[in-house]
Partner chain sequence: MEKTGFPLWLRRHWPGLVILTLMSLFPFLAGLAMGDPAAVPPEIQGVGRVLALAETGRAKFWQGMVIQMFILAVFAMSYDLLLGYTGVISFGHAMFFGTGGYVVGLLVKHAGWSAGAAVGVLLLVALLQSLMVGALSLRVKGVYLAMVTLAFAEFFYILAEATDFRQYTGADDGLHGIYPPPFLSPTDHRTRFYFLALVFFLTMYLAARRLVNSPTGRVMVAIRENEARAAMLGYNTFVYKLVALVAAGVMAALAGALNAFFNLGVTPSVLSVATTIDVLAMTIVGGAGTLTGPVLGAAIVHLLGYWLNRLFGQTWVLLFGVTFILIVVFLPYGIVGTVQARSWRWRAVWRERWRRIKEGRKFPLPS
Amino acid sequence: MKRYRAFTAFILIVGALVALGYGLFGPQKATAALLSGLTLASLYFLLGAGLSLIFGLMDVLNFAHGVLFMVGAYVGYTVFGNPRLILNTAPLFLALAVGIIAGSRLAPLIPNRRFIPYLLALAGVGVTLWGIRGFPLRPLVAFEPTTAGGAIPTALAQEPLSRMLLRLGQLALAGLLLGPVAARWGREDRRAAPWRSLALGVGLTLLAVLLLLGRDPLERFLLGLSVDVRFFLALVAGAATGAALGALIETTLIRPFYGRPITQIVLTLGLMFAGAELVKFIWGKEGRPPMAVPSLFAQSCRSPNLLAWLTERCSSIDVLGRAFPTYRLFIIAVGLLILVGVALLLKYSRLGMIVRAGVQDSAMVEALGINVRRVFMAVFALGSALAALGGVVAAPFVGVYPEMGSIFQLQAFIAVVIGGMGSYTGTAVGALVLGLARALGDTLVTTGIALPGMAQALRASPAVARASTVLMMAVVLLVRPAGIFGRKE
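Structure of this chain only, please, in the form predicted on its own.
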């Protein structure tokens, strides 16, 4: 019984929620609510899975995880509908990265005096500000007619090629100054073959120059692609951006402070607020309408079943006489795919075995000659990529707005706590329980309960729907204080 106690609790909780839904709302409303709960559960899981992996392996509570979710949504939205912003800003980041790679190789040549790194960092920041001074960010963002001031044509929004090449040189110089500081801050081993750094630097330089030279034809080419291809590119770009930012956060903010959880929490909290303000600075405080869905979910019709939907490509499907958006089925499918894929990765791959061993005893894994730092960075990047992917998937469902990161992060934390801190299976279970509870709460607010003898249905306040997730967490923790699949320390 002890072995299956967690599964028994999970079945009882989900069974109670399902029975409550069908008892209060009837088959039609309850089925629609349960499907909506699965949709929310998939989004909560995409965000919570990374939190669970990172905490389980590294004991790090990353409060900036919601920022990665939000940044992924904005990057995917931009790749999908406004590629000129990416084509004009990506070369600047690439030039900065090239300078940092080159500067990190020069770290051993810098005199070992305490004030020199601070001077280099100050100079690097100053040159960076000099390089981006006057950059036309706002005109590049103004791509849609709905933006403040209206749309601005690309020819007027972007700078001449000569000016952009000068900015590349300035940011490469800034990276050269920041490179030695980044190498010492991250405590990287510089005994790696120098030709790898050279090849990476040359490759990034060529990519930056090619993006600038071909920015106009590339923009026309990307906008001329089908909606399906652009949506796929948005998914890839969002996940890749999340992975890169996750690796950067781990090496610069987390790695120097392992064993100091309070410092890590303060840093990630600060990054959460700074990231939200940075997103507002780049894309504006106004939200964006939902991103267009792929053609498989775009036709204005209702399919009677799944087989008919595959040929008709309707935007909704008939569920017991009620229309249910088919894109939500896609969100559920993505959540299930990620759940199975990461579970197989953890169980059968070499990385998964190292991660599972590291959760139990990271010191022993390092004693076996495994580079735990790289494993930590890979896990952090994987968790961040899942969060950013969830943001792109959520963009056609809830739209894109600056507060979406904090809202979904809170729900993801609750899902992780319900399932058990550090448990991947528990996170999936917690997300399911949380999604069902929130969907039932929303249904109680929107449709209400039809009681006998009452002319109108009894509806609850919207605060009840928001509080339903916290109430569910309280109930679960009263029964199992460590979470459904959690372990007592």
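Numbering follows the first chain given and starts at 1. Here the structure is a predicted model, which means the values were calculated and not measured. Heads up, when I say rigid core I mean the largest set of C-alphas that superpose within 1.5 Å between the two forms. First, how it differs from the form predicted in complex with the partner chain.
Superposition of the core reveals a Cα shift of less than 2 Å for residue 12 between the two forms. After superposing the rigid core, the Cα of residue 24 is displaced by less than 2 Å between the two forms.
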Contents of the next structure:
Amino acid sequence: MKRYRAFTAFILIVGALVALGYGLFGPQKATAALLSGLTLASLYFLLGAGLSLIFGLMDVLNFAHGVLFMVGAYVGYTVFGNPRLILNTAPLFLALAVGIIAGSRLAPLIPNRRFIPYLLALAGVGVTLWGIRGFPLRPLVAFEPTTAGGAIPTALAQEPLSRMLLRLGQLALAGLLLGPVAARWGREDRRAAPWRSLALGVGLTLLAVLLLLGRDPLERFLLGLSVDVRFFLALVAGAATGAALGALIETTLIRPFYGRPITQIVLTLGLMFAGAELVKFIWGKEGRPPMAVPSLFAQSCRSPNLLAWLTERCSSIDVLGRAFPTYRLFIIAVGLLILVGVALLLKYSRLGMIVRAGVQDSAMVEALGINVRRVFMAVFALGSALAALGGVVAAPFVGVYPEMGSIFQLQAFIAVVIGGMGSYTGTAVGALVLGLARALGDTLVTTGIALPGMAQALRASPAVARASTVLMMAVVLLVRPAGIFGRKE
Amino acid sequence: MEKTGFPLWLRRHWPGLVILTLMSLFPFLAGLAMGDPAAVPPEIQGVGRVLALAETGRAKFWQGMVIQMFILAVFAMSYDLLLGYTGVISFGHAMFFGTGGYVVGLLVKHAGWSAGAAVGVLLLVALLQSLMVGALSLRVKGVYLAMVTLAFAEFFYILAEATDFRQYTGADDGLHGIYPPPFLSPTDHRTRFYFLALVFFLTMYLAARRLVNSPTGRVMVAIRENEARAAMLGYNTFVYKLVALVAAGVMAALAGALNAFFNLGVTPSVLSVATTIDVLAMTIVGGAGTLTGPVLGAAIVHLLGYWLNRLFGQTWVLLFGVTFILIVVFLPYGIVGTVQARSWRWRAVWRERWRRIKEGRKFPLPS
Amino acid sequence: MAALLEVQDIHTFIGQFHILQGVSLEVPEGSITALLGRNGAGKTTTLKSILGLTPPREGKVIFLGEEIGGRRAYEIAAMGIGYVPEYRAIFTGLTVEENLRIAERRKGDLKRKADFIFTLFPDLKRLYRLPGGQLSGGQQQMLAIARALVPDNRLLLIDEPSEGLAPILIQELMGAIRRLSAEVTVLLVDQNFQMTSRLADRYFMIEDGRTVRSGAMADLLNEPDVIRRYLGAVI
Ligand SMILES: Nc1ncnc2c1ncn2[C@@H]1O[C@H](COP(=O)(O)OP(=O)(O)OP(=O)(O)O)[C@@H](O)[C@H]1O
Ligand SMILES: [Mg+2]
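Having seen the form predicted on its own, I'd like the form predicted in complex with the partner chain now, please.
Everything in the complex follows now, all chains and molecules, and the chain you saw is the first one.
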């Protein structure tokens, strides 16, 4: 009954938006606007889905979600266009991780005195700083390969292998110092079996050394790959980074503070701020132009219809006589795919069942003998991966820039407020409504509103359209504070 | 013998009085210690020399630092009315601070109003703004409210940065040339501005103390402790939260206005998340739920920012973010909160010991 | 006979409130033990403390001869304790089947126990595909108990199963609990003294978070004063 009403409301709102579009701009422009709206909706959904799932399950509102979106975009962009940066930095992270894994095994050897963890942490941070001192980050970031498969510039800006290996050692040592602290920090769970962490440690070490020793051939290999493969790698790397960061955030900043919701969200807010600064620190304050698109969307021509596009691979397609970029269709497709995929996961997998149950009552799930914290971590990682994936997908559309995290996060917030926090359907609905409204708003403010009695049409920048969505949120709060599909407390 | 009247008052308030005296003497002490004697003509002697020295060299700079601290302290106290006293987590407090700056800025610079009139209008604007934001965002609770308030703040931030209004707001360059009346100019008469800020700070501190010690304030604390119970006792919790939000909003707006006058301008960054992080940090460092906490926190955070900036240059913002996270993790109750908790524990322990001694352990105590 | 579960003088805090101030009890294997007390005496909190949902700060909880205090709730539950919370906290968004399946600890638990569960609660078979939220109060209670029977539990903690049920349903429920107690030990909390007194062999009485009496149920029935004083109930 209630659901039925929510659906009616949803259909009415979307219908009204579509009708408004057609009434204002006529079919041609309106269709283009609505397609753009779907594109935006798809991105808002990728971001909002994680926010909403995480909130529903563990009552944590992750203000750093936009940062994950942005980091995904940056990592994807870098994997795609500047593997040299990854090949030189990833081993350092891996070395630190190996050190921490080994160090956490040594935790029982450390005498149980209060000040010792602090001392170790301080030493660990010190050694880390020592290990990354003088690392040629700037030139590595600035390095932009010209074209795919083109000549490789000389090994300029890279440090000699010996120096890098020394750094690996230093960071592994830092990890060893930090490991016991980390182990204490995450004392909640029993530790993995020893052979597991041994295997993990050895594997990561091998990976780090291989990446480093093979950095030149690997770079040549990666840049020699086709755009499509590199794009795919970017998607995978972005999502994987998102998942890893999500798991890290959950274990370090969220898990120790269950039962203290204020601390949790204040921490994620801090992370939102520090994360954006970190991105600026690594990649610079300036953004980058949109990433290159896969070959399917790359030929500069306009296909008359979808079928023709699949053979011609044009960058745009004819929609009622107007060109519409085909890559945006890809964004829409990714959004739909994830929407359906996650819905199936929620409906049919055991994890999904636990999540649905946990959204209602996570203590009861735990009382059934299920380690609900592990599920929390999995969902946090999944949500973060979706956000990061959204970032990579967005990179060829909007480029990458340090403000993209907070900008997209704001819209995702508004989408989940409209749809109803904690509801998966609601998030999809909210994203759709907001995407359409945004696209119409953008069209409206850029073509101008001709008010009677005014000489000039009223025009505004897209920033104003972006801000006006907050007003939409205000209206929803007035009418239905829990959102269209929200549960009442 | 019972002390009454003035001696009692003195006994109770002496720490505050000492601090107040120190604060009033600060410009002159700073002038004597750090002023630039070369900048003051030798024929000026005596009291005049002290006054003049205060306007020179590092004395002037450090007065500026303290002025900024007063302003931030008021801002942080206003935030604590929400976070610490009412338990309302708003992530949009920057919007009030920024509004204060922009409203007086627009009125003084573009409408040519006097500073006093502008502040008068600001009071009204801030009242309306906080009423509206409160009426909307207080319809939801907890983390949800944090999100909604953040969205509202972003709304104003985006507008301040939007190129559409560049001729008024200066867009991302900010609005510059917000001058207070010449006799209070922070550049020419820093000491006078210092006392203006001091008086402002004291007034706001007393007002906030009045509020939190009033019956309304006690209901606010009850809401923080358990909103459902407060509602069950018959209090309209929405109204009390709205009162807290309006009081906090107006206080923050006034602080924002003074900030604009002191810096002779505002930039959109006063409306950004960074400002909210600042005020959160100050409140948490000092200790939420106390009034002295945010004041202490404002001083510490401001100094910390200054030192980080001097030591690390550009990177300091990143380091500040990291420091913020560490503070929340390791000092969740802040300095004042932690000290209070410790001293309560110590006092309890000593009271217990004293009781045992007095009673000669007549009753066996549970071990 | 060694007790299956032993609780020794536990103290539990919720926030700053000292809710349990010394609860002790013993549940022998193969029995139904009742935990009695007025509203707010701390019965629910005791059950939650045993399960680790509100971990006790002091005292011992011993299950199967092992001290389990300080372990996480899921570990304790996985040792073989089933919990049927008050207000029949089934998952309303999950179907009856899913409500049962989620309780599986090993693959095939549900298949193995299905017959047992459906002979106890034949209704559930008919409602198998329905969302839990659409079940009636009585059916939800059956489901909550059935859910605790899916894995191989040694002990069931059942909290206020009769609350809000019609008398006829209470009869049915009593029958079910009696029958399942042949398979699994039960610690039962219920305000309905008629019911508990007929089901349980032994009782523990708590008041203001302390155990104040214990003994055989048959003896308690001979002391109407005590019953009136501690439970406000008349028989
Ligand atoms: N979250 C809480 N915060 C504060 N006090 C609580 C909380 N939960 C329970 N209490 C208090 O703990 C005491 C015991 O509660 P408990 O639910 O264990 O009682 P009970 O014996 O199960 O009562 P009932 O028969 O009503 O279910 C009560 O006085 C209750 O007010
Ligand atoms: Mg109870």
